[in-house]
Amino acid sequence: MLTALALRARGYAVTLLDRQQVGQESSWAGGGILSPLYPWHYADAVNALAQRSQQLYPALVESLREETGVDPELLSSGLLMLDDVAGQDSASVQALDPVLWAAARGAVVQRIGAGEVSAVQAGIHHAGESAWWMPNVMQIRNPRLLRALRAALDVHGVHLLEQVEVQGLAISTGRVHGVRVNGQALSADAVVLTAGAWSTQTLQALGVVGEHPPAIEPVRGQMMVLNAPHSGLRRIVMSEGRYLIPRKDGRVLVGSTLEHVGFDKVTTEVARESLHAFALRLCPALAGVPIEAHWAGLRPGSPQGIPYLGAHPEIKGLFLHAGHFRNGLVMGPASTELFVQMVEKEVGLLNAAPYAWSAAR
């Protein structure tokens, strides 16, 4: 959706296809935190995306509440981690310090001490000698974000066809003149594939997957959600590699795992079990409360999480944007903006090399 809305502010006339329901995927499955989950882990690529999308944020939320309605309750929470452990996700490269890392970014973290955990977040239980914190950090609510950029298609005359699935693509000569949907054509001058998880499996359907495929793969997150207006939970908190995150309305969000398991989305309750423990065991005050929802999502896991953004290599026209991984809310907004400036071959503020198509990752 941020790729459509993005295009058709540059005058394209823009149709977008969803085989199911606009943005039911891991863009509404996820936390939303915008920042990556101990960031000095990540590669620099990672890491440039979310920082452009950090300042692009604020005015986005602005104007989609201001031509919808809608408030994607974009927060300003923190971020508050009390260990330094990246867990299973091997998206990451060589660790720094973090204040070091963040000194060289303009970002701020800052060290703290065991006994000032509870000045940050009271009723926290940690056993360390020290945490990590971050107090810019943001979240969005990503249920009301999508809610929001499906009424600005609206708005801005996106023409949206649900419940289709692309059949085929029309190409000749190397470049591709639309897609085939229903026994129907529909032409264009260009497609853009923007498919998540599915996106590798798509092109592989499609017959277009080219000399380097992109490596994008399901890997499935498992999620919950407790309604707890009396927590006293203000502050993104992680822990082992797992989080809590308090919303405006007092629910908080207890996330979440990493399963390599195909296209599965059934929830366990090995998990359920097993994130409920976490949430207690970090926050006691959340014992007694119900567990509301428990869900999966299927992410696009990627090389150390670096998307695919641009063009193929073989056939003009034909454009891919996906591969995000754990990070597609808070890289969304500045990858739809360097994506829009490789389509029109502008200079834009970001390298657009490490996320080509055939980029070595």
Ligand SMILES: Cc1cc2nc3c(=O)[nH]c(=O)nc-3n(C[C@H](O)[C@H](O)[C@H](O)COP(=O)(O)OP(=O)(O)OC[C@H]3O[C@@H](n4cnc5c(N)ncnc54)[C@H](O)[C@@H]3O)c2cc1C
Contents of the next structure:
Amino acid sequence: MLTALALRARGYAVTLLDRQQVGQESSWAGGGILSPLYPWHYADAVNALAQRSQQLYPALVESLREETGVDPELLSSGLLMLDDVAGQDSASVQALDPVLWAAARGAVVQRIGAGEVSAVQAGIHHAGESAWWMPNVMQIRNPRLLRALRAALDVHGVHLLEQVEVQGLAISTGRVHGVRVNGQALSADAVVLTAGAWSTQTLQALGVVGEHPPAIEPVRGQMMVLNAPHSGLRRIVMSEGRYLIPRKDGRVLVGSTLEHVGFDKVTTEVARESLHAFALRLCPALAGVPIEAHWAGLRPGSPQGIPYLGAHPEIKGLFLHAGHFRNGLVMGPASTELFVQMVEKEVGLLNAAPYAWSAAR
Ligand SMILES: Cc1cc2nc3c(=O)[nH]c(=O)nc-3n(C[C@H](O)[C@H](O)[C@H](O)COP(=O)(O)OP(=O)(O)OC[C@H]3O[C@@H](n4cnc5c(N)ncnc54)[C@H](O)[C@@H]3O)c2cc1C
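Could you present the same protein in the form predicted in complex with this ligand, rather than the form predicted on its own shown above?
Let us now look at the entire complex, which starts with that chain.
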């Protein structure tokens, strides 16, 4: 939806196709933390997009709220990390001193002692001697962001076709001329694939995977929410590679698992018990609070978590914008900005090379 809106803002006539309802997959399932977790472990290509998005989010949310009346609840909760676990994923590429890392990038990471931890967030169990504190980290209530974006599609005249699956591409003389859906041809000067975890699979199904297939694969994440208005939680707190995210209305999200199980989106009893036990260990005030919901989503996993945004190496007019892995909500606005600059052949703030279809990752 971000990509469609940004292209529309540049004057393109845009049709957005989704094989179900928009905004029901990973972007809905995620936690909405607007920073990579332990960002110093990530590649610069990820952090550059994250930091640019952090600048873009306040104005984006404000204009969505004005245009649609839906408040995506951008909240400056800060991120308190009680231990230094990279997050059990392959996105970790470097281990730097977090304070030096932050100083070089204009970010704020503080090393705080055990006594200061309870001043930042009371009521959490912390056995360690110190913790990392990022006071400026924001969160977004992603299901509401998606509702606002969907309403903005109407406001700006993006043509939305839901429950429609692309069955083929019209390609001649090395250029795409449109798509085939429900036996009909829809003509277009350009086609942008934004199918999240299903992007490589879709390219394969359409027979256009090319010589350098993008390595996007599903990585399941399970989350749950507790309705806990009296938990006292105000900060996003991480420990053991997991986290609690307190929403504005007192709900607390508990996340998440990282599972390589293909396109299987079922939830499991093991994850339910383990996430719940983690939540109670970290925040004993959550004991006795019922689990309101438990769900799973498929992250679009990619090498080092670096998204692909670029033109197909062989077929003109075919573009890809996908593969944001664990950080699609935080990277989304900036990667969209960069994507459009790349399409328009403009020189932007960021270098697009690390995200190219055929860039080594
Ligand atoms: C548990 C969990 C926690 C997360 N937490 C965070 C977080 O705190 N912060 C953060 O920044 N990120 C987080 N993420 C990651 C983030 O959610 C994703 O990186 C991001 O949402 C990916 O967006 P997307 O639009 O590429 O994919 P999606 O939101 O999955 O959208 C893909 C869309 O493509 C459609 N589609 C697929 N195939 C086809 C087809 N063939 N034809 C037509 N349509 C198709 C789908 O129906 C879907 O609507 C989390 C993810 C999960 C699962």
